[in-house]
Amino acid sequence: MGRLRQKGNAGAAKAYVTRSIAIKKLQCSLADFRRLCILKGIFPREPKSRKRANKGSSAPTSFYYAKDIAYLAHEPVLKKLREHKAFAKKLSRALGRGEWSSAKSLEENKPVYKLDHIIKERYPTFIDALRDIDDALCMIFLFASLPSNPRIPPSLVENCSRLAAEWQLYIMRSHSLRKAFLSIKGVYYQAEVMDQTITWLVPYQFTQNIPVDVDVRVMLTFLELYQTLLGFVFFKLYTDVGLVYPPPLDAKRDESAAGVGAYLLQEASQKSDKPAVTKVKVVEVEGRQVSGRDVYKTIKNIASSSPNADDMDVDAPTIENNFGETEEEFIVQPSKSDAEMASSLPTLQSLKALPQSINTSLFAPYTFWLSRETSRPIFEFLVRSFGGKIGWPASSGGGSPLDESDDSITHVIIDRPVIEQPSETDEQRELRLKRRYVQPQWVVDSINAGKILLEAPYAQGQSLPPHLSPFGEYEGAYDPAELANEELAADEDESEIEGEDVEIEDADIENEALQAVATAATEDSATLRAAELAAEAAGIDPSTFEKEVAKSRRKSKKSSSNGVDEAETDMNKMMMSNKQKKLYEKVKHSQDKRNLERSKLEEKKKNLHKQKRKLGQTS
């Protein structure tokens, strides 16, 4: 006999604990908790059996890891968090007891914790930090457009903005902004940095409320970690490309609305060897040293091709001085045993080499200019990460390196309507024939295609053509593109056929017979030939023939497919165990409502087309 087992002392009761277990072992409020939960990254767990893991009651709660909870006991932010209780008292005591200079000194020296050790246990390694900042860049960059309030104030706003500032700065100089979309909630941009996909959504430039319903304290929390996340990222990122972290913010630039453009990127070499001097230096030429570089740098990679691109001005500071080293090419030294491994291992050379998915200097050649009701942050950001240039007009903000007349201004990316403008000099008239206007959508879609789209459906003016996802749909999905192309012609098609049809059963009752000929031969090849042979004598034309042939086989095709393959999947399904036979009806639901969702959309384009042609027809 073996060893006798109680319950409740092994498995999944011991495994689990409910919260307020939790809460009542860890000695903490439920806040607390809460704030420690956020922290540490500790969610609940869904046990295999409720039952078992709450010792045999069913009552709904959530369970935690056990040892999720014995790790926390030992957490120093939990230790922090009850002397901040105890400082609390102790302030509210002074404070009762109008002890002003007591409670002075107990704010000064309240118990503050830190989060680095945090970051490091959850984020063992940059990249997995670096995985995870989805959330932390869209809350920085809501928090960064809220105005402050006594639950949000404005150091922290400032902050956020700072962090939503530096993360730009990043993407733009690395050039590694993939894709964007202008959606109905805010802009989703998507970047490939150090090989991880980061999307994050930026807010229209409006005034959020915060709504009644949202718990701000628990919104700080997580912004509480996702500052000192993003702070380390950045750190880490900026001093891999040499920058210095943080980059100084020009107050002046700063007061004047420059956004992005108050922040000065700082080699970090140029800092030790003479940081007053290149400071001011930098100050002065900060507008375009980021952008000037850039174009700098995209032009010198098209060098080649473009001739007169040397007497091109570049007023900043180069430092890819280490261009010109030429780079050692692997030899590859087939070995005897395994030719094929080693001829197959590739290089940094050969993975250069290949064709690289997008464009990052796709608007290198291009210089924009904004017109002022467009939103300046957005489309700064896109056009400087792809390389262009870019000016704006003193009402979306200070800083701008363009002038509107500046000569080398190419697309005007504008969001008006066309206005007849009589009293027009003929300067101005020269100006604006060189120039192309754009609407936004263009930048956006030029970017998600890879290429420079032709301006002319998106001059001004013009009816948009639709904006898509960059980021596709589940495969199967409907594709409104395809759609368009294919089956409105084969639609179009049918229709012609079925009014043709009208008109023949109009004409004359033999073609009738002549039709169920057809239908009949559609099996095989000797009738079919026959019943052609028919159709001539009878004066058909032949093409009319085909087509009904053609039809007639569609029909039964479907007829045939639907008809026997049908039931006899149907019998086999009877011999699917019970197993395999829920599986199978659950996979086939989301299937079916798939379909149903993607024929759905389908008809809909359809009935649109038609309408549409009937008012092309009737107008």
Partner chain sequence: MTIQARSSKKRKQHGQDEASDTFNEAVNLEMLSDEEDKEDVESDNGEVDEFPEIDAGSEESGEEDETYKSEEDTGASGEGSSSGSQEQLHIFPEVKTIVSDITGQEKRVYPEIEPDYDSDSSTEDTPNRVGDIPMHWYDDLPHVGYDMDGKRVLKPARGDELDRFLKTVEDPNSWTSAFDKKAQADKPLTAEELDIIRRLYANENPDADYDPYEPLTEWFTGPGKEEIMPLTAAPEPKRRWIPSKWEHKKVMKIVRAIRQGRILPNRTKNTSQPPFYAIWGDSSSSNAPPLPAPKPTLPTNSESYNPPEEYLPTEEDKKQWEETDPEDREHDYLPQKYSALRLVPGYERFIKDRFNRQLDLYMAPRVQRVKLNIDPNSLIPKLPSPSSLKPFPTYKSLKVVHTHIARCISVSPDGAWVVSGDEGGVVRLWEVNVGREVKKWKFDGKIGSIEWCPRTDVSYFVVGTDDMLHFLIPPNLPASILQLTQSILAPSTLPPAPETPSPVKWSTPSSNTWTDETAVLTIHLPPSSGLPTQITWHRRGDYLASVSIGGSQGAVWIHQVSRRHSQAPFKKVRGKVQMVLFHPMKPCFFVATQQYVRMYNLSEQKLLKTLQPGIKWISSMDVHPSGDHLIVGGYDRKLCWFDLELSDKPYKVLRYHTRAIRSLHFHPTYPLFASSSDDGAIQIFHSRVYNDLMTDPLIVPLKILRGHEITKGLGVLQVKWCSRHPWLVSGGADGAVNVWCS
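Now the other one: the form predicted alone, given that the block above is the form predicted together with the partner chain.
Left out here are the partners and the other molecules; the chain alone remains.
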């Protein structure tokens, strides 16, 4: 007789645990359970059958893997949370009794947990951590712009501002910025660090208010994890490029609102003047000291010796040269299966010799001056990331390396209308003619284009061209430049049609001829010949007739192809499963939604173009 199976001890009922059971098992509060799940990266799961997972109950609840909850039970942070709960009880009891000395000693020995081990668990390698800092950067820049309140202490905002400045300093120093986009939400940046694409959002410098319906406690838990993660990442990035981390802060510059200029980048050699001594492993063999370099040299001598090397003495010679002083070249081994593939294998030297496609010193020959109405943190970061020099007035903050009267200034970033200055002196006029006044969008569009664009469309007071997102858009997205070319072709067609309409006087004869053309395009050659004779009798130009024939044929082909495509799609859908059909319908719905948005934008653009053309004709 087989073993009897009891209900609830196998299958989904054992693999999943509800949230209430998990909290009872861990013996913690709901807030602490949420904090643990956020820190450890554990999230609710959806079982195939909620009724089976909940042991026959259909009540709505959240499910977690039982293995995840068992994993949380051995977490050191959970132990610290329990100690903090006991500490809070002892502290409140001491304060209630008036035992101030014991309360002070309790406060000094307050239990504090660290998240270093969690970072090492969740991100085994540095590349894994680098791939996951997009959300961390967005959160850091968000809290750096928030005002302090009882829920957000000033020290937290200050720490977020420091981390944001350290990231910007590294990007400017390494010239890693690739793209930027000025959106309604804020400024999107994209950088490439160690072959990893990192995108983050920086809000504009407006007064931010925290909505009432936002749970700040959850965000603060995420922020706690992100601060520790970014500390690890920034230390590695700074030390790899030979910089001291954290960069020291100049208090005087910070008081004068210097921004990122208040932090000083120092080389690691400046911090420690002692030369680094490389440790060489030395082993005593038969009374002699033999190092790893000696062993390496001996092996190379044996490999390069003749076949009669058995009689030679292989004593380890003393080595004066440094180990690994010369790099060995990569030797391509011939492939037995494909000789052509082996000959085209890329090596490290060939990859280093490839030219860089991105111009990281785009603004190096230019010097910029920021007008007081432009955002200094945004454009200081953009210009310095691409090798340019920039200055700003004292009203935008201290620490400007340039003065407004500096002769080296080539561009002025200004965002105000053109105003005539009757009291302008000759020197001021000469200085103004030397410089080029551009609107802020020119800087961002030049970065996204990878080249210096013409300043005329972005000149002061000009209506700006459309500012498009440089990030990967879907195929067939709305493109104003492409639409402009189509409008030019449409204008030519409309002008031709208008000229032809003037020549044709009789509207009834024209309609009959057009109907004959439409029928002739879809029928045989005899009908087409009859339509040609009818059009010639009506006095229609042969070129107009041929154009109408081509149009009708295109319409008929399009309708027939659509019918064939629909038939093939229906046959393919018959072979799909229900799950595949639902997925296909979702994809089609998203495509139709995008096409509808594109058609709306194109129609709006066409209407604006027609209005401009009518105004130009009337004027």
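In this text the structure is predicted, and so the values were computed from the model without any measurement. Positions refer to the first chain, counted from 1. Basically, rigid core = biggest C-alpha set you can superpose within 1.5 Å across the two forms.
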Quiz prompt | Yes/no, Arg594 Cα shift of 2 Å or more between the two forms with rigid core fixed | solution = yes
Quiz item: By the 2 angstroms cut-off, has the C-alpha of Ala53 moved between the two forms once the rigid core is superposed?
Solution: yes
Quiz item: Once everything's superposed on the core, is Ala31 shifted 2 Å or more at the Cα between the two forms?
Solution: no
